[in-house]
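Only one chain is included here, represented as structure tokens and corresponding to the form predicted on its own.
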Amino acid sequence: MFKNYYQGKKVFITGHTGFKGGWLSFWLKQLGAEVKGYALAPCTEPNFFNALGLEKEIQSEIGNIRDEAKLKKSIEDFKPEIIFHLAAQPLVRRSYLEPKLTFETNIMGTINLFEAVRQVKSVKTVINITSDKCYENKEWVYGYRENDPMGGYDPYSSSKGCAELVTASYRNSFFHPDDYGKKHTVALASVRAGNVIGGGDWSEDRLIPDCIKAFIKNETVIIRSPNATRPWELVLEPLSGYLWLGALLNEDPKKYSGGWNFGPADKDIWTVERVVSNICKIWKTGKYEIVLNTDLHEAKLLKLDVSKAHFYLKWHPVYHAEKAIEETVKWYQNYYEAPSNIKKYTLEQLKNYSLQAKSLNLIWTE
């Protein structure tokens, strides 16, 4: 897959102990990459990183992205060719409680990484993973395109919009595509995904983890914004886009540098209540209750336009929302039934996803 690009490559991942970072680390190991991660210790127990025993699979350094010197040394020591930047404070509601920490982590942490990249000559490709919430949300029915204005109402969304502006500034000032091979040798892109779901996420204040934690205790899950719509997608969907973009950036840095959206089809933009209802059916014993809560602002409507990825990367999602939710719930069911076999089951999910992508003739499967 991915033209065998990652075989033997040194890949550095910030945020590798998190949900998406853990899945990315796991997939890269299957592709034959040598992986090093830099992140805080897992913030929940259980967590995906420990559940799969990834500390035995990759090099792992516990550190804060705000620690510029330690981050730089970690990258210098490893000498990676590719960097995926996922380390972040990723929660909207927590950003109201800790706005300063959120801005420091998501903005200055990104700057710390880029400053290290400027000085470590082994790095050739950098992909900054931000969020669909980086856009100035006008609550309209149109999907946001890569050239729409950045924004953000809450501290988290604003910090991600700022991280995108920082990325654009560094790309223009230090890693300009037109200067590639003349003044520098770094290809820099940023990527935004929708509401990413999948097994192994136990984060606070996220819809599916909240459902699973309630069901395990035989409690009723409470949903506060039943009519809010989001672009739901299985974690493997955006990761396939990130990995494919990384391979293409190596081939043609000028063409593929920039911002990219990776999201589901329009029919997979579901309301919160519809998602929870489907989870309950799959879990079989799950129940939910609606308790409206308007104490903090949350976007009601959000979608991405992924035309650019369709046209230039030939990337398309593999699963629809029903399948994404089913795969997610089944991962948790398998974990709680046989935690010692979860690595095998995770690999099975990855293989099945890749086989389905291949049956659709998606170019990254070649």
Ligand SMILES: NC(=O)c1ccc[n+]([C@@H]2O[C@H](COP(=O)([O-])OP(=O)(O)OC[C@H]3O[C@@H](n4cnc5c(N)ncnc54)[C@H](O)[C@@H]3O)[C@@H](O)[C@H]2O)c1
Contents of the next structure:
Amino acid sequence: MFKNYYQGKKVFITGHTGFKGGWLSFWLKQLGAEVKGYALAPCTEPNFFNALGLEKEIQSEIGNIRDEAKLKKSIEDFKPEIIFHLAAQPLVRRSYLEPKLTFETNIMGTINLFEAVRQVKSVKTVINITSDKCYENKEWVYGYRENDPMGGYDPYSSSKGCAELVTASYRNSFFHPDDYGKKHTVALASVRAGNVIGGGDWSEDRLIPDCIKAFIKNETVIIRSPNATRPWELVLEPLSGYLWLGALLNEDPKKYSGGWNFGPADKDIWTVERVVSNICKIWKTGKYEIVLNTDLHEAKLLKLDVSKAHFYLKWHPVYHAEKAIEETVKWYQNYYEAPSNIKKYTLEQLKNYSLQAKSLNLIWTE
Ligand SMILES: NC(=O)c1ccc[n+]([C@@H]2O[C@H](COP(=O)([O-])OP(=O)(O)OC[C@H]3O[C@@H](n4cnc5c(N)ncnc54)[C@H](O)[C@@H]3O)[C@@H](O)[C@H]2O)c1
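Output the form predicted in complex with the named molecule next; the form predicted on its own has already been displayed.
What follows is the entire complex, opening with the chain shown before.
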């Protein structure tokens, strides 16, 4: 898969103790990569990193992305070829409580990483994971395209819009695609995915973790914005896009540098209530209640236009929303039934996803 590009490659991941970074580390290990992660210690209990025993699979350094010297040393010591940057304060509601920390982590953390990349010559490819929330949200039904203006109402969204502007500035100033091979050897891209779901996320104020945490305690989950729509996608979908993009950036840095959206098909952009009612059906004993709460502003309509990834990367989602939700809920059911078997079950989900992608003849499976 991915043209066997990751076999034996040194890959550095920031945010490996988190939900997406954990899945990415796990997948890269299966692809034969040598992985080193840099992040804060897992901040929830349970968490994907410990549930999968990732500390035994990859090199892991606990450190703050805001600590420029430590981050640089960590990269310098490992000498990676590829970096995926996922470390961030990723929660909208927490960003209202801790705006300064959110901006410092998401913007200065990104700058610290790029400064290290300027100095560590082994690095050839950098993929910065931002968010679908980086766009100036016009609350309309159209999908945002990669060249739409950046924005962000709340501190989290704004920090991700800023991280995109910083990425564009570093690309123009230091890693310009036209100068590749002459003045530098770094290909830099940013990726914007939607609401990512999957097993192993226990974050606060996220819909699916909130449901699971309530159901485990036999409580009713409260939903505050039943009609908000989001581009829900299984975690493996954007990760397949990031991994494929990484392989292509290595082949043709000029063509593939830039920003990329990864999101589901239009019919998989569901309302919050539809997602929750599906989860309740699969969980069997799950119940929900709507208590409208608009104390903090959150986007209501959010959709990505994924034409660019479809056309140039030939990337397509593998699962529809029903299947993505089912896979997610089943992961948690398996975890709570037999936590010691969860690594095996996670591998099974990864294999089934890859087989389904292969049966759809997706190019990255060749
Ligand atoms: N989960 C989603 O739906 C979603 C959607 C769009 C974008 N994203 C982005 O994907 C990335 C990963 O998100 P996630 O859902 O896995 O979040 P997560 O909270 O599970 O993981 C965040 C990771 O960042 C690390 N981190 C946070 N602050 C840090 C700091 N100061 N120094 C070092 N490490 C720090 C944490 O330790 C953790 O490893 C983030 O950049 C997030 O903004 C996530």
